[in-house]
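What follows is one chain in structure tokens, specifically the form predicted alone.
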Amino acid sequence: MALTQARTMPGTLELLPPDQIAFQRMLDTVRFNFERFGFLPIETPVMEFTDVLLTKQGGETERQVYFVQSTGALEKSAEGLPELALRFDLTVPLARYVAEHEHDLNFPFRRYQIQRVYRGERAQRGRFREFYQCDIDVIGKDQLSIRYDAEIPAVIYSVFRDLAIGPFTIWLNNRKLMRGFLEGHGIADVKQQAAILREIDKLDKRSQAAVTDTLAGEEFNIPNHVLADIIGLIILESRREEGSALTYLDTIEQSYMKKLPGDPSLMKEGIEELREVLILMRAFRVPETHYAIKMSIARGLDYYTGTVYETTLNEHPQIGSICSGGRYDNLASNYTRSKLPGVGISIGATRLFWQLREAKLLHAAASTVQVLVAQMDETLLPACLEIAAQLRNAGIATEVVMEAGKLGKQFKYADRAGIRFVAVLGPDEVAKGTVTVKDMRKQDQVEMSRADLASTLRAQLAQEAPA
């Protein structure tokens, strides 16, 4: 019978265990840091109805959806939709979710998830068609204070500082103030808005002069003293230091927003809006040599509404955002007549993990295995996994040699594992009461009772566990 070929199908990301316990490591860290600031977790199904999932006809979305059908719904398919597809982000299913639950929640419900996704993207190089998103959202019951869109940078900072990947930037901007200007200077309609505002989110993606073409092109004619205008505002950003990134909005509001023809009062609530949430970052204790404002961060969604953010490393700019978000005003309108506006962000996980480790920030890990306990006899088999018990009931992951061999092959297997400690049972060590442990990382070894193995063992692992 001939093979069948094994390979991964593209837009994977398949990894080998020092590798998957590096990004499991990474999630950990999100986790206990969404954790850590209040969020709940949640799961949602990684199928939702098809006429659930797609709330918008048409579009790039629905180009990308995969759709699921069992075998016997296949031969009995009609025309039309598959009932079921694969959710493409987190976002629409928690949606459906807080309608669908709306009466047994409490509001504000603070959720986090961390989940795959999947989406039908063209096969190249750092795309998936397969990821991990990890994902906070605050939802109120038809108000939600802007308050919390203070503490969401609060919570991106907690992350990528205990993440370690290097100095990083939160950029932020608010819609508002964009449109606003926009509708000060004659430009009304929403749509029109929402499309100069796609344009202007691809500012560090195309150069200054590509979307200045495109906004002065036949789709948008905007007049050469607005366009300037537009151009002006949108190539300024605040400095990461203290008391700039408000001293900036003070410039905005002088040098651009008491200068519109039209009608300010949009955009001075933007700018309001901004204000408060930059007293309050500071009262969460986000430094502010990591935030900054910057009027091109505009976000291509018409879903977000206020308040926007993105995240980017400061010594590796061709990276891109690693997070993003921001305010919307009503997070599921074609579920529910009620009004549950809410803010978030969003960390594409495994596009950011093969990321960092190409760019050599992150390394592949340890073995989770902390010792490795050696057979020399097979007489000594139960003494052997004795021990593995005690050093499990104290913690300590344990691996046990199930079958006796030369110890030097025990040593070699335990070093290309990256185990640190092996544990080393002969009949001279039973007849004393002791164990010997090799440390692989600094190649000696002593020799210690039984009694005291797993204080000692844990003492050591101890010193050398991250802060």
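Output the structure of the form predicted in complex with a further copy of the same chain; the preceding block shows the form predicted alone.
Below: the lone chain, stripped of partners and molecules.
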């Protein structure tokens, strides 16, 4: 019989067990922290009705959407598109979820969601067509206190501290501040404001000169003295030290807001929001070594209306933002007349994992298996199984070698697989009621009574477990 070649679609990240374990630990850490801050889990179906999913998007997004159809139902919807499509983010499904279940939810609704999303990207190294997003959002009804904007960086700090992937910085800004600054300079058209902010947001990826050139171009038509003021503002970022962010904010108020030729009120509102967020972040105990304000952070999306966040690894700026988000005025205006303001962030876990692995920042994860029960002699299998049952009842993940073989080979297997302990039972041990345990990390070997086995190993494993 001819074989079919076993292969996966490009743009997916399928992992071997050791990497899958490391990835799963990353997701578990994220989830633990989301729950620790009182966010509730939801999951949504991977498919949405096409008309629900593509309500507001179009163009680029639509070309990237994966459509779904069952063989039995090939008919297309009125617009000629298939009836179902895969979600491309977790924000549209959240909006649909909140609108659909509005009367069954408590507001502010604090949800987390860790699921895969799908984008028909061109196949390219480091670009994924299937990837995990880890999102949190707080959704208010009619209004939502600015205080939640200060809670979000506390969650970000807690997540990345626990992920232990090196020093990081949470960058903050406020879109009202930026739009207000442009308004005070006479740029009142909201679309033009948005276009300028999209250019400003590229400052990190391009260069100051390149952004200046673009903004000086005909398309934007910005007077020279205004352009100089814009560039002066957007290159500002506070230092990551006690009090710096608030001091910088005062400077911005004095040197930029107060000198605006036009109406400064929107910029003032933005500054005051950002100030309140910065002050509250202290009460949330986010250390200022880990955050700063940065005037070029604007987020590409017009969807955001107030506070915006990005997060970068200090020693790996080339990775770009690993956690981004912000405040928005209205989550679900396509589905409900209720006003649902919110604030949230998203971590692209698949891309982050891939980049950490590329940068060799991933430590080889220990196996999920904690003890391997070796087997020297087939007649001892029942004793081995008893030991295993005892360990498993104590919550210790245990694998049993089912067929007797050379002990050296079994040690080697445990070592390669990252299994910490090997329990060995020979006829001597069985007679004495003991077990010999080899610690593969410390490379030492201890004989202990069966009665002590589970508690001893549990104590040693607990020493290294994450909090």
